[in-house]
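In the block that follows, a single chain appears as C-alpha coordinates, in the form predicted alone.
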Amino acid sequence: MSRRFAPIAATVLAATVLSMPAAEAAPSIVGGEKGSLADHPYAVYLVDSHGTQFCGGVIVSRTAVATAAHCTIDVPPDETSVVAGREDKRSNDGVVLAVTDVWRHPDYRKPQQGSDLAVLTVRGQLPYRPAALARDASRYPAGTKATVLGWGRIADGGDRSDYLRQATVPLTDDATCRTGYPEYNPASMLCAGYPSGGTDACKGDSGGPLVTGATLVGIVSYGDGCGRPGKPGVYTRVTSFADDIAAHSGLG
(Lines of atoms letter the chains of each structure in order from A and count residues from 1; the text may use other names and numbers.)
(Lines give C-alpha, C1' and ligand atoms only; values in the text may rest on other atoms or scores of the structure.)
Protein backbone atom coordinates (compact mmCIF):
# COMPACT_ATOMS: atom_id res chain seq x y z
CA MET A 1 0.00 0.00 0.00
CA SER A 2 1.60 3.23 -1.16
CA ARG A 3 1.47 6.15 1.25
CA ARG A 4 2.23 9.71 0.33
CA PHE A 5 4.10 11.07 3.30
CA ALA A 6 7.83 11.18 2.75
CA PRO A 7 9.35 14.67 2.44
CA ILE A 8 10.44 16.03 -1.14
CA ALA A 9 9.11 17.06 -4.65
CA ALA A 10 5.69 18.55 -5.31
CA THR A 11 3.45 18.60 -8.36
CA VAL A 12 -0.29 19.03 -8.46
CA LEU A 13 -2.14 16.23 -10.24
CA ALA A 14 -4.77 14.48 -8.24
CA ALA A 15 -6.05 15.13 -4.75
CA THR A 16 -3.39 13.31 -2.67
CA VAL A 17 -0.65 15.12 -0.79
CA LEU A 18 2.73 14.12 0.64
CA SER A 19 6.43 14.81 0.48
CA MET A 20 9.85 13.28 0.93
CA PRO A 21 13.29 14.80 1.43
CA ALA A 22 15.99 14.15 -1.13
CA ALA A 23 15.24 10.55 -1.92
CA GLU A 24 11.88 9.68 -3.47
CA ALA A 25 9.03 12.00 -2.57
CA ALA A 26 5.31 11.71 -2.34
CA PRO A 27 3.39 12.48 -5.54
CA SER A 28 2.21 15.89 -6.68
CA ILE A 29 -0.93 17.30 -8.15
CA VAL A 30 -2.65 14.76 -10.32
CA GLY A 31 -5.39 15.60 -12.79
CA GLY A 32 -4.73 19.32 -12.57
CA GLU A 33 -3.34 22.12 -14.69
CA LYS A 34 -0.62 24.74 -14.65
CA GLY A 35 -1.10 27.19 -11.77
CA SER A 36 -0.32 30.89 -11.45
CA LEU A 37 1.37 32.77 -8.63
CA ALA A 38 -0.50 35.84 -9.81
CA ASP A 39 -3.61 34.08 -8.50
CA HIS A 40 -1.90 32.27 -5.60
CA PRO A 41 1.11 34.37 -4.48
CA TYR A 42 1.21 32.61 -1.10
CA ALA A 43 2.21 29.22 -2.59
CA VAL A 44 5.88 28.35 -1.93
CA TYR A 45 8.12 25.31 -1.89
CA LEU A 46 10.90 24.09 0.38
CA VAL A 47 14.41 23.12 -0.73
CA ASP A 48 17.30 21.44 1.05
CA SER A 49 20.95 22.57 1.09
CA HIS A 50 21.41 21.13 -2.42
CA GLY A 51 18.48 23.12 -3.81
CA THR A 52 16.29 20.02 -4.13
CA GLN A 53 12.59 20.70 -3.66
CA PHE A 54 11.04 18.31 -1.15
CA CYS A 55 7.79 19.86 0.10
CA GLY A 56 5.36 22.71 -0.37
CA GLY A 57 4.28 25.46 1.97
CA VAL A 58 2.06 28.52 2.25
CA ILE A 59 2.89 32.06 3.30
CA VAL A 60 0.87 32.99 6.40
CA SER A 61 2.69 36.21 7.35
CA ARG A 62 5.55 38.34 6.02
CA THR A 63 8.00 36.27 8.05
CA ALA A 64 6.39 32.82 8.30
CA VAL A 65 5.33 29.83 6.22
CA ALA A 66 3.02 27.00 7.30
CA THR A 67 3.76 23.47 6.14
CA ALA A 68 3.25 19.86 7.23
CA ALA A 69 5.10 18.73 10.35
CA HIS A 70 6.40 15.65 8.53
CA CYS A 71 8.22 17.98 6.10
CA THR A 72 10.43 19.17 8.97
CA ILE A 73 11.64 15.77 10.17
CA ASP A 74 14.32 14.71 7.69
CA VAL A 75 15.84 18.02 6.60
CA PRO A 76 17.32 20.12 9.47
CA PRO A 77 16.16 23.75 9.78
CA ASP A 78 19.64 25.08 8.99
CA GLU A 79 19.56 23.16 5.69
CA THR A 80 16.05 24.30 4.71
CA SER A 81 15.11 27.34 2.62
CA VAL A 82 11.80 28.72 1.37
CA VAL A 83 11.48 29.56 -2.34
CA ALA A 84 8.73 32.13 -2.99
CA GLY A 85 7.60 33.89 -6.15
CA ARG A 86 8.95 31.19 -8.49
CA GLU A 87 6.43 29.33 -10.66
CA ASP A 88 9.09 27.52 -12.67
CA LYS A 89 11.68 25.75 -10.51
CA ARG A 90 14.26 26.16 -13.32
CA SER A 91 14.11 29.96 -13.18
CA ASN A 92 15.73 32.45 -10.82
CA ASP A 93 12.53 34.36 -10.14
CA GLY A 94 11.38 35.32 -6.68
CA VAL A 95 13.32 35.01 -3.44
CA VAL A 96 15.05 32.24 -1.51
CA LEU A 97 15.00 32.78 2.25
CA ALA A 98 16.74 30.68 4.87
CA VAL A 99 14.68 29.14 7.67
CA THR A 100 15.76 30.40 11.09
CA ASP A 101 13.25 28.61 13.32
CA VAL A 102 10.77 25.73 13.15
CA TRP A 103 7.73 25.26 15.37
CA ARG A 104 6.28 21.77 15.07
CA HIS A 105 2.95 20.96 16.69
CA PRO A 106 3.75 19.20 19.99
CA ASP A 107 1.08 16.54 19.40
CA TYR A 108 2.52 15.46 16.05
CA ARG A 109 3.78 11.86 15.87
CA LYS A 110 3.02 10.79 12.30
CA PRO A 111 0.61 12.02 9.60
CA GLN A 112 -2.01 9.34 10.26
CA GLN A 113 -2.31 10.53 13.87
CA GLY A 114 -3.03 14.16 12.95
CA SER A 115 -1.60 17.52 14.08
CA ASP A 116 0.58 17.43 10.94
CA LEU A 117 1.47 21.11 11.17
CA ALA A 118 4.62 23.22 11.38
CA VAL A 119 5.38 26.93 11.07
CA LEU A 120 8.73 28.06 9.65
CA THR A 121 10.21 31.46 10.44
CA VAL A 122 12.38 32.88 7.67
CA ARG A 123 15.29 35.30 7.63
CA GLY A 124 14.05 38.52 6.04
CA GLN A 125 10.66 39.39 4.57
CA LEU A 126 8.43 37.50 2.17
CA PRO A 127 7.29 40.15 -0.34
CA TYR A 128 4.10 38.32 -1.31
CA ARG A 129 0.52 38.32 -0.07
CA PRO A 130 -0.15 35.78 2.70
CA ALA A 131 -3.14 33.46 2.64
CA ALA A 132 -5.95 34.16 5.09
CA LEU A 133 -6.63 31.49 7.73
CA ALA A 134 -9.97 29.66 7.79
CA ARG A 135 -11.48 29.81 11.28
CA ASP A 136 -15.17 28.90 10.97
CA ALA A 137 -15.56 25.25 9.93
CA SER A 138 -19.28 25.75 9.20
CA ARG A 139 -18.35 27.94 6.21
CA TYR A 140 -16.69 24.98 4.48
CA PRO A 141 -19.20 22.09 4.33
CA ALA A 142 -18.75 18.92 2.30
CA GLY A 143 -18.99 19.68 -1.39
CA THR A 144 -17.19 23.02 -1.13
CA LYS A 145 -14.78 23.33 -4.06
CA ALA A 146 -11.18 23.96 -3.06
CA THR A 147 -7.87 24.34 -4.92
CA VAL A 148 -4.75 22.35 -4.04
CA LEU A 149 -1.37 23.67 -5.22
CA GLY A 150 2.11 22.21 -5.54
CA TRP A 151 5.20 21.31 -7.53
CA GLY A 152 5.06 17.56 -6.85
CA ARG A 153 4.47 14.58 -9.12
CA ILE A 154 1.86 14.84 -11.84
CA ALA A 155 0.94 11.17 -11.56
CA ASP A 156 1.31 8.32 -9.09
CA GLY A 157 4.88 7.18 -9.77
CA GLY A 158 5.32 9.86 -12.45
CA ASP A 159 7.75 12.73 -12.94
CA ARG A 160 7.87 15.81 -10.74
CA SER A 161 6.62 19.07 -12.16
CA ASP A 162 8.93 21.99 -12.95
CA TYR A 163 5.93 24.32 -12.77
CA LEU A 164 3.39 25.17 -10.12
CA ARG A 165 0.28 23.08 -10.69
CA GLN A 166 -3.23 23.29 -9.28
CA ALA A 167 -6.34 21.15 -9.14
CA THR A 168 -9.90 21.69 -7.98
CA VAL A 169 -11.32 19.13 -5.55
CA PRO A 170 -14.46 19.05 -3.38
CA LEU A 171 -14.24 18.75 0.39
CA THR A 172 -15.63 15.38 1.48
CA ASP A 173 -17.81 14.53 4.45
CA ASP A 174 -16.32 12.84 7.52
CA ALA A 175 -18.05 9.48 6.91
CA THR A 176 -16.61 9.24 3.40
CA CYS A 177 -13.14 10.07 4.64
CA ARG A 178 -13.34 7.52 7.43
CA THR A 179 -14.36 4.85 4.91
CA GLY A 180 -11.11 5.45 3.04
CA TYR A 181 -9.01 5.95 6.16
CA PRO A 182 -10.19 4.25 9.39
CA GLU A 183 -7.69 6.35 11.36
CA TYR A 184 -9.29 9.61 10.13
CA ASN A 185 -9.85 12.16 12.92
CA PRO A 186 -12.14 15.09 11.96
CA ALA A 187 -10.82 17.12 14.88
CA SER A 188 -7.51 17.66 13.10
CA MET A 189 -7.98 16.30 9.57
CA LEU A 190 -9.92 17.22 6.44
CA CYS A 191 -10.39 15.25 3.21
CA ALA A 192 -10.88 16.42 -0.36
CA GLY A 193 -11.31 14.52 -3.61
CA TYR A 194 -13.78 12.92 -5.99
CA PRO A 195 -15.30 9.46 -5.27
CA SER A 196 -13.92 8.23 -8.60
CA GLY A 197 -10.46 9.67 -7.89
CA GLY A 198 -8.39 11.10 -10.72
CA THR A 199 -7.63 14.47 -9.15
CA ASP A 200 -5.42 14.80 -6.10
CA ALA A 201 -2.20 16.00 -4.55
CA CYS A 202 0.79 13.70 -4.84
CA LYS A 203 4.34 13.11 -3.60
CA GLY A 204 6.25 16.34 -3.19
CA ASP A 205 3.04 18.31 -2.59
CA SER A 206 3.11 17.73 1.16
CA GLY A 207 2.85 20.91 3.17
CA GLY A 208 1.24 22.80 0.31
CA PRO A 209 -2.01 24.76 0.50
CA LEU A 210 -5.63 23.76 -0.02
CA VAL A 211 -7.54 27.01 -0.45
CA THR A 212 -11.00 28.36 -1.14
CA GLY A 213 -10.48 31.73 -2.75
CA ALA A 214 -7.42 33.09 -0.91
CA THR A 215 -8.32 31.39 2.38
CA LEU A 216 -6.27 28.45 3.64
CA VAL A 217 -8.52 25.56 4.69
CA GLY A 218 -6.07 22.65 4.57
CA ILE A 219 -2.41 21.68 4.38
CA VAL A 220 -1.44 18.63 2.32
CA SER A 221 -0.71 15.79 4.74
CA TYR A 222 -1.02 12.25 3.35
CA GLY A 223 -2.98 9.79 1.24
CA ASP A 224 -3.03 6.27 -0.16
CA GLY A 225 -1.47 6.69 -3.59
CA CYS A 226 -2.53 9.65 -5.73
CA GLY A 227 -6.01 10.07 -7.12
CA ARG A 228 -7.18 6.55 -6.33
CA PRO A 229 -10.97 5.89 -6.19
CA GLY A 230 -12.27 5.98 -2.62
CA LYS A 231 -8.98 7.45 -1.35
CA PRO A 232 -9.32 11.24 -1.13
CA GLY A 233 -6.37 13.37 -0.08
CA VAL A 234 -6.01 13.96 3.67
CA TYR A 235 -5.18 17.49 4.84
CA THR A 236 -4.48 19.19 8.14
CA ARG A 237 -7.70 20.99 9.10
CA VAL A 238 -6.71 24.66 9.38
CA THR A 239 -9.83 25.75 11.31
CA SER A 240 -8.60 23.56 14.19
CA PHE A 241 -5.13 25.14 14.21
CA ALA A 242 -5.63 28.74 13.07
CA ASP A 243 -4.77 30.13 16.51
CA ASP A 244 -1.57 28.07 16.66
CA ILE A 245 -0.54 29.23 13.19
CA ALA A 246 -1.22 32.85 14.06
CA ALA A 247 0.63 32.63 17.37
CA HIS A 248 3.78 31.24 15.75
CA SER A 249 3.80 33.46 12.68
CA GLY A 250 3.78 36.85 14.36
CA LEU A 251 0.06 37.45 13.81
CA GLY A 252 -0.68 37.54 17.53
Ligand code: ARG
Given for the second form:
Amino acid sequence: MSRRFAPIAATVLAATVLSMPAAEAAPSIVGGEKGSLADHPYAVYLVDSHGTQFCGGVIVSRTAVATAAHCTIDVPPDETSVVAGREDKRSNDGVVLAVTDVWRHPDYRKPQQGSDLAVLTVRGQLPYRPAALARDASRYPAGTKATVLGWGRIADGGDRSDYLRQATVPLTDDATCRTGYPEYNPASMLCAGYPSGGTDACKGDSGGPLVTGATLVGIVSYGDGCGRPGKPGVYTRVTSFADDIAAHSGLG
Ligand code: ARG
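We have the form predicted alone; now please give the form predicted in complex with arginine (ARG).
Zooming out: every chain and molecule, the one shown earlier first.
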Protein backbone atom coordinates (compact mmCIF):
# COMPACT_ATOMS: atom_id res chain seq x y z
CA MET A 1 0.00 0.00 0.00
CA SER A 2 1.26 3.43 -0.88
CA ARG A 3 2.42 5.72 1.90
CA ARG A 4 2.54 8.87 -0.18
CA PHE A 5 0.85 12.02 1.06
CA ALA A 6 -0.16 13.13 -2.41
CA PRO A 7 -3.79 12.42 -3.29
CA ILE A 8 -3.99 9.30 -5.35
CA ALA A 9 -4.39 9.81 -9.08
CA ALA A 10 -7.77 8.74 -10.39
CA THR A 11 -6.15 6.37 -12.85
CA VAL A 12 -4.13 4.65 -10.16
CA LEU A 13 -7.21 4.32 -8.00
CA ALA A 14 -9.24 2.92 -10.87
CA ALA A 15 -6.51 0.40 -11.61
CA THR A 16 -6.38 -0.55 -7.92
CA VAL A 17 -10.12 -1.01 -7.75
CA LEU A 18 -10.22 -3.10 -10.89
CA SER A 19 -7.43 -5.34 -9.68
CA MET A 20 -8.94 -5.85 -6.24
CA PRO A 21 -10.76 -9.16 -5.73
CA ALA A 22 -13.53 -7.82 -3.47
CA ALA A 23 -13.70 -6.24 -0.06
CA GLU A 24 -11.68 -8.69 2.04
CA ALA A 25 -8.10 -7.65 1.54
CA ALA A 26 -8.71 -4.01 0.71
CA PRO A 27 -6.51 -1.73 2.80
CA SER A 28 -7.60 1.44 4.56
CA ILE A 29 -10.73 3.37 5.10
CA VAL A 30 -11.08 0.47 2.57
CA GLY A 31 -9.26 0.86 -0.70
CA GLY A 32 -7.90 4.32 0.07
CA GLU A 33 -4.74 6.21 0.86
CA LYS A 34 -3.13 7.95 3.76
CA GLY A 35 -5.08 11.18 4.26
CA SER A 36 -3.91 14.73 4.80
CA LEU A 37 -5.27 17.38 7.17
CA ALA A 38 -3.36 19.97 5.16
CA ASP A 39 -5.84 19.16 2.39
CA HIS A 40 -8.82 18.42 4.66
CA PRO A 41 -8.37 20.38 7.93
CA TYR A 42 -12.07 19.96 8.83
CA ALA A 43 -11.80 16.19 9.33
CA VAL A 44 -12.02 15.28 13.03
CA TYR A 45 -12.73 12.21 15.14
CA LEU A 46 -14.75 11.58 18.27
CA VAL A 47 -13.36 9.87 21.37
CA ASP A 48 -15.06 8.48 24.46
CA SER A 49 -13.98 9.07 28.06
CA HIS A 50 -11.18 6.50 27.63
CA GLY A 51 -9.83 8.40 24.62
CA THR A 52 -10.96 5.66 22.26
CA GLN A 53 -11.96 6.81 18.78
CA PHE A 54 -15.48 5.68 17.87
CA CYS A 55 -16.69 7.96 15.05
CA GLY A 56 -15.67 10.71 12.66
CA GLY A 57 -16.94 14.25 12.32
CA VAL A 58 -16.49 17.41 10.29
CA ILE A 59 -15.87 20.98 11.40
CA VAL A 60 -18.65 23.23 10.09
CA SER A 61 -17.95 26.38 12.14
CA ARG A 62 -15.49 27.63 14.75
CA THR A 63 -17.56 25.97 17.46
CA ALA A 64 -19.46 23.14 15.78
CA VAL A 65 -18.90 19.68 14.34
CA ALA A 66 -21.39 17.77 12.21
CA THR A 67 -21.54 14.01 12.65
CA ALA A 68 -23.99 11.12 12.33
CA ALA A 69 -26.90 10.99 14.78
CA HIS A 70 -26.07 7.36 15.53
CA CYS A 71 -22.67 8.55 16.84
CA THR A 72 -24.49 10.35 19.67
CA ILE A 73 -26.43 7.35 21.00
CA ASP A 74 -24.02 4.87 22.61
CA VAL A 75 -21.52 7.33 24.06
CA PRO A 76 -23.25 10.09 26.04
CA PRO A 77 -22.32 13.59 24.83
CA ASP A 78 -20.82 14.53 28.21
CA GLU A 79 -18.34 11.68 27.71
CA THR A 80 -17.55 12.66 24.11
CA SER A 81 -14.67 14.85 22.95
CA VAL A 82 -13.68 16.09 19.51
CA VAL A 83 -10.08 15.57 18.37
CA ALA A 84 -9.10 18.09 15.66
CA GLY A 85 -5.81 18.68 13.90
CA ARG A 86 -4.44 15.20 14.61
CA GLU A 87 -3.76 12.88 11.68
CA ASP A 88 -2.13 10.21 13.84
CA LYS A 89 -4.06 8.96 16.89
CA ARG A 90 -0.72 8.14 18.56
CA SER A 91 0.41 11.81 18.47
CA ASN A 92 -0.55 14.78 20.64
CA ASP A 93 -1.08 17.12 17.70
CA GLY A 94 -4.03 19.47 17.49
CA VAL A 95 -6.72 20.01 20.11
CA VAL A 96 -9.14 17.89 22.14
CA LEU A 97 -12.34 19.77 22.93
CA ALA A 98 -15.22 18.65 25.14
CA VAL A 99 -18.73 18.52 23.71
CA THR A 100 -21.06 20.92 25.52
CA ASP A 101 -24.22 20.50 23.48
CA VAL A 102 -25.75 18.08 20.96
CA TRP A 103 -28.47 18.73 18.43
CA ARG A 104 -29.73 15.44 17.03
CA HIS A 105 -32.09 15.50 14.07
CA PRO A 106 -35.59 15.04 15.52
CA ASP A 107 -36.58 12.58 12.75
CA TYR A 108 -33.63 10.27 13.43
CA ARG A 109 -34.62 6.71 14.43
CA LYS A 110 -31.92 4.53 12.87
CA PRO A 111 -29.51 5.02 9.97
CA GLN A 112 -31.68 2.98 7.56
CA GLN A 113 -34.50 5.49 8.07
CA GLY A 114 -32.39 8.54 7.24
CA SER A 115 -31.87 11.90 8.97
CA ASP A 116 -28.68 10.41 10.44
CA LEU A 117 -27.34 13.81 11.45
CA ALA A 118 -26.20 15.57 14.61
CA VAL A 119 -24.35 18.79 15.36
CA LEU A 120 -22.02 18.93 18.35
CA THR A 121 -21.08 22.21 19.99
CA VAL A 122 -17.60 22.20 21.52
CA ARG A 123 -16.10 24.04 24.46
CA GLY A 124 -13.69 26.61 23.07
CA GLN A 125 -12.74 27.19 19.45
CA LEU A 126 -11.68 24.92 16.63
CA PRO A 127 -8.67 26.61 15.03
CA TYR A 128 -9.14 24.84 11.67
CA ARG A 129 -10.87 25.73 8.44
CA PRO A 130 -14.47 24.48 8.38
CA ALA A 131 -15.93 22.63 5.41
CA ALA A 132 -18.43 24.53 3.26
CA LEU A 133 -21.93 23.05 3.11
CA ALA A 134 -23.28 21.80 -0.22
CA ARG A 135 -26.63 23.46 -0.92
CA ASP A 136 -27.30 23.22 -4.65
CA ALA A 137 -28.09 19.56 -5.40
CA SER A 138 -27.79 20.10 -9.18
CA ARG A 139 -24.04 20.66 -8.74
CA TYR A 140 -23.43 17.10 -7.53
CA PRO A 141 -24.74 14.70 -10.19
CA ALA A 142 -24.09 10.96 -10.17
CA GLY A 143 -20.52 10.26 -11.18
CA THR A 144 -19.11 13.26 -9.31
CA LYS A 145 -15.87 12.17 -7.65
CA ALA A 146 -15.90 12.73 -3.90
CA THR A 147 -13.42 12.06 -1.10
CA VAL A 148 -14.34 10.26 2.11
CA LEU A 149 -12.10 10.61 5.16
CA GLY A 150 -11.77 8.78 8.45
CA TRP A 151 -9.89 6.77 11.05
CA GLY A 152 -12.16 3.74 10.80
CA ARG A 153 -11.59 0.11 9.93
CA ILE A 154 -9.03 -0.66 7.30
CA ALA A 155 -10.93 -3.74 6.10
CA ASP A 156 -14.36 -5.29 6.47
CA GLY A 157 -14.14 -6.70 10.00
CA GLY A 158 -10.56 -5.45 10.41
CA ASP A 159 -8.81 -3.04 12.78
CA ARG A 160 -9.29 0.70 12.92
CA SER A 161 -6.64 2.93 11.45
CA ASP A 162 -4.26 4.95 13.64
CA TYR A 163 -3.75 7.34 10.76
CA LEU A 164 -6.23 9.43 8.80
CA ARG A 165 -7.25 7.67 5.59
CA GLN A 166 -9.01 9.00 2.53
CA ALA A 167 -10.51 7.45 -0.57
CA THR A 168 -12.10 8.68 -3.77
CA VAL A 169 -15.58 7.40 -4.59
CA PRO A 170 -18.10 8.48 -7.24
CA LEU A 171 -21.59 9.55 -6.21
CA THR A 172 -24.08 6.95 -7.45
CA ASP A 173 -27.46 7.50 -9.01
CA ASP A 174 -30.70 6.79 -7.14
CA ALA A 175 -31.46 3.55 -9.00
CA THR A 176 -28.07 2.07 -8.11
CA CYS A 177 -28.44 3.03 -4.48
CA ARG A 178 -31.95 1.59 -4.29
CA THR A 179 -30.78 -1.68 -5.80
CA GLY A 180 -28.30 -2.06 -2.96
CA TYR A 181 -30.60 -0.67 -0.29
CA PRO A 182 -34.39 -0.99 -0.82
CA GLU A 183 -34.97 1.46 2.06
CA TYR A 184 -32.96 4.16 0.25
CA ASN A 185 -34.60 7.57 0.53
CA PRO A 186 -33.06 10.14 -1.85
CA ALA A 187 -34.53 13.01 0.16
CA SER A 188 -32.28 12.20 3.07
CA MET A 189 -29.55 9.85 1.81
CA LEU A 190 -26.82 9.72 -0.80
CA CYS A 191 -24.74 6.77 -2.01
CA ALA A 192 -21.14 6.71 -3.19
CA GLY A 193 -18.97 3.88 -4.42
CA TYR A 194 -17.88 1.91 -7.47
CA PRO A 195 -20.18 -0.78 -8.89
CA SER A 196 -17.47 -3.36 -8.20
CA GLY A 197 -16.92 -2.10 -4.64
CA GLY A 198 -13.42 -2.16 -3.18
CA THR A 199 -13.35 1.49 -2.05
CA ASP A 200 -15.57 2.62 0.80
CA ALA A 201 -15.93 4.00 4.29
CA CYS A 202 -16.07 1.35 7.01
CA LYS A 203 -16.96 0.89 10.66
CA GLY A 204 -15.58 3.75 12.72
CA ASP A 205 -15.76 6.20 9.82
CA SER A 206 -19.36 7.07 10.65
CA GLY A 207 -20.02 10.76 11.05
CA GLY A 208 -17.02 11.68 8.91
CA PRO A 209 -16.99 13.84 5.78
CA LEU A 210 -17.62 13.07 2.13
CA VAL A 211 -16.39 16.15 0.25
CA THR A 212 -15.97 17.45 -3.26
CA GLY A 213 -13.20 20.01 -3.08
CA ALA A 214 -13.71 21.50 0.39
CA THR A 215 -17.50 21.26 0.20
CA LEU A 216 -19.33 18.76 2.39
CA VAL A 217 -21.80 16.68 0.36
CA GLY A 218 -22.26 13.70 2.68
CA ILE A 219 -21.78 12.36 6.19
CA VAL A 220 -20.84 8.68 6.59
CA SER A 221 -23.97 6.85 7.78
CA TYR A 222 -24.04 3.12 7.02
CA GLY A 223 -23.35 0.32 4.59
CA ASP A 224 -23.76 -3.41 4.16
CA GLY A 225 -20.23 -4.50 5.03
CA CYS A 226 -17.52 -2.33 3.53
CA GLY A 227 -16.59 -2.11 -0.13
CA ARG A 228 -18.85 -4.95 -1.24
CA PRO A 229 -19.93 -5.03 -4.90
CA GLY A 230 -23.39 -3.53 -5.36
CA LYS A 231 -23.27 -2.09 -1.82
CA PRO A 232 -22.08 1.50 -2.01
CA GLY A 233 -21.62 3.52 1.16
CA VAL A 234 -24.72 5.35 2.36
CA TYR A 235 -24.30 8.97 3.46
CA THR A 236 -26.52 11.65 4.92
CA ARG A 237 -27.34 13.99 2.02
CA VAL A 238 -26.01 17.40 3.06
CA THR A 239 -27.91 19.42 0.45
CA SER A 240 -31.10 18.32 2.23
CA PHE A 241 -29.87 19.42 5.65
CA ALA A 242 -27.60 22.42 5.07
CA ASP A 243 -30.04 24.83 6.73
CA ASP A 244 -30.35 22.58 9.79
CA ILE A 245 -26.57 22.25 10.08
CA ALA A 246 -26.06 26.00 9.73
CA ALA A 247 -28.81 26.80 12.22
CA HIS A 248 -27.25 24.59 14.88
CA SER A 249 -23.65 25.64 14.19
CA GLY A 250 -23.91 29.30 15.03
CA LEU A 251 -23.86 30.08 11.31
CA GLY A 252 -27.39 31.49 11.44
N1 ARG B 1 -22.05 2.65 10.64
C2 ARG B 1 -20.63 2.69 10.47
C3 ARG B 1 -19.96 3.32 11.66
O4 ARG B 1 -20.52 3.30 12.71
C5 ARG B 1 -20.24 3.37 9.21
C6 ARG B 1 -20.41 2.44 8.13
C7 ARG B 1 -20.10 2.99 6.82
N8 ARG B 1 -20.02 1.80 6.04
C9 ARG B 1 -19.84 1.77 4.76
N10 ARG B 1 -19.75 0.62 4.19
N11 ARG B 1 -19.76 2.86 4.06
O12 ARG B 1 -18.83 3.74 11.62
